[in-house]
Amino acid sequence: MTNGRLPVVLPIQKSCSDPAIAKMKPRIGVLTSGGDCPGLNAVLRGVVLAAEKLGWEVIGFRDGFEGLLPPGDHVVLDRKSIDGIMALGGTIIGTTNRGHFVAKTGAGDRTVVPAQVIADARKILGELQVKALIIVGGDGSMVTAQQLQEAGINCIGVPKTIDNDLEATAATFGFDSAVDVVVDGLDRLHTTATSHRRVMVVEVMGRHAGWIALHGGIAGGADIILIPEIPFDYDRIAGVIKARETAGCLGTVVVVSEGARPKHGEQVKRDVEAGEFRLGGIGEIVAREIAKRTSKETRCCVLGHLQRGGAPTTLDRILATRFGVKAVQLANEGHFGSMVSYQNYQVRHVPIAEAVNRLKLVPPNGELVQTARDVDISFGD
């Protein structure tokens, strides 16, 4: 390897002596890993067609990492199988974040993935002539990626989080849909919220970074955010609500990230059985705190799992577009065991190996949260 990649010299070159392969297109492979986000299906789109062009054919592998073991569970995507499919959430050849090649536990946590996993990988990709695997997750995905690129299979990956946390990238797509299902929702509560004059907890998602809260809380309207960056206080929030109540605003809004915590205190962990920990029950048990301080009526919505589906919004369905096709280009000039990432208004790439593990988090003292604070949103600190 050389420079962190193979010393591989592309347009892929036909080279077998059988000649049924022979007569083969050059084929790359792609998959989708971790958990799905709207935008996953513009991806594949855009790597179908970038590659059309160049005369290669694309292979599909279903259920994320776990369709390159034996016997190989794939598809061959072609121009007919992703006709349509940019308006779609989720993925056309489905994804998982549990199997044989879970590499991360959890923020910073990183396993290994055996050695047999791996060689069965690469037999599969072997046999199907597969000279190129596109990978399209998150920061765990990219772990993984990482170590197939060491063990030597050619490896180019596409960041996807609805949660917008990976430092190498300044955005992901999947986060500006995330934000606009929270964004509705809040629109929406707002008005019972001041029908009957409640609290409305809205808990929305956000293991580490707190960014889908604060552009969702922003433009929502929210009046307290609360995220894991900035450690809250349960009394300074009753404080805010009783303040908001003397002023004569009939209800209050509060959004709060799932891996949000109270000073001194720690995450809700839920149990899981393999791979990284779950988060969920802040939003409950803030809404309990609230009340039991208030002594005002306070309910809890958990959007959850609505923010990963339906369809992508124009930001993202451009933008995963452009992930696609830059991944086929870096296919194509060789430039593996590197990541697609959006800098500066441009899609470029970094090393792999120089993303994973980078979480990008809210400056608590940021202009973002300064903003959120001058139009008197409070962060419960």
Second form
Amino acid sequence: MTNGRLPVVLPIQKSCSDPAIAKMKPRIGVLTSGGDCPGLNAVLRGVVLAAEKLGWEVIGFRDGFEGLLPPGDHVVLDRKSIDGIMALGGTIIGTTNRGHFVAKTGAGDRTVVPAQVIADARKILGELQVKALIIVGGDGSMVTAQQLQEAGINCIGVPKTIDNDLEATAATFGFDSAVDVVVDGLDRLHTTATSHRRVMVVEVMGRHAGWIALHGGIAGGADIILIPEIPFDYDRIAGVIKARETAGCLGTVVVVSEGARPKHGEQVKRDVEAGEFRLGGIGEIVAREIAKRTSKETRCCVLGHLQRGGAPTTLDRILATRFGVKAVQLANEGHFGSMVSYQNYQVRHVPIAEAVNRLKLVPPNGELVQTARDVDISFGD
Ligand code: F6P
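So the form predicted on its own is up there; where is the form predicted in complex with 6-O-phosphono-beta-D-fructofuranose?
Below is the whole assembly, all chains and molecules, this chain first.
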């Protein structure tokens, strides 16, 4: 293994008429799609080990759905290839959130994957005798999975997102690991805030939903949390900081989701092209506006992709393993078109069709926001 990814050595491809193929074990395909996330490798490990027990062979497609394109960029995943990958961040078979299969450009949008691209993928899966395809990805990848399923490819979805913003599952692996990074970052930034009597603004991920900021902010002792679901007001934020100073507090720590926006303002988008964009930059703007209004030294720290890397937490390793095992069971039982889902402490399944395009947002009047307010955290509203 090199750089945490399997070396690019493809097995020799055989034709379907080859007697060796006729004797082959039934095959499950698996791919990881969308942004990387701690726990992807733990899912792959769970898939391979559970599949082996049930007599399936596992084929991993490289770089997300792109691996399904002719000639079919794949590798056999066996015990040896998944040995020791539980704690490894990223994905040993690669991923992408770009390419030929992108079926979504933003919340609620659905674009159609070209029929020829789907036909090519179906042909490759047929040639490789793959009976079921496990797709580990976020909302956009599930939209693609649904389209493959509609085109007659047997798909099983495994939800993945550090943002934890899928309505159809109470939890996704990667979220806990991302929150841990935020908490560690806040623990460190508090010291600069108090030592220098500064305001430290920390920008975290969270495209549509503020779960990472909310959980990370509460656990990391933030003073102000700004999330997409609660538009904020710069004067209010400045008021909170001044009141803290009057009360003798030395520094202030502000956590801001990349998707947060001021009342009557817009999200900060970058690299906008053909309806696609990246978020990011709101932290710097918040810091500038705070400095202007309070005259306090203010700094911004963007945690960015640090939140998506590194070893998964214990909780994420267990959830990812359970998801991988469940996906194989669903394939084995023929529950095609379904997505693994975590509900009431149980791993269950829901139809992919019902799971897509339904975001789980932070309820602004919910218990968690209220708890934060009760420990004197302001949402700048
Ligand atoms: O959806 C997960 C996520 O981490 C978002 O929070 C973030 O906006 C996006 O992915 C970043 O994607 P990229 O790696 O393409 O910049």
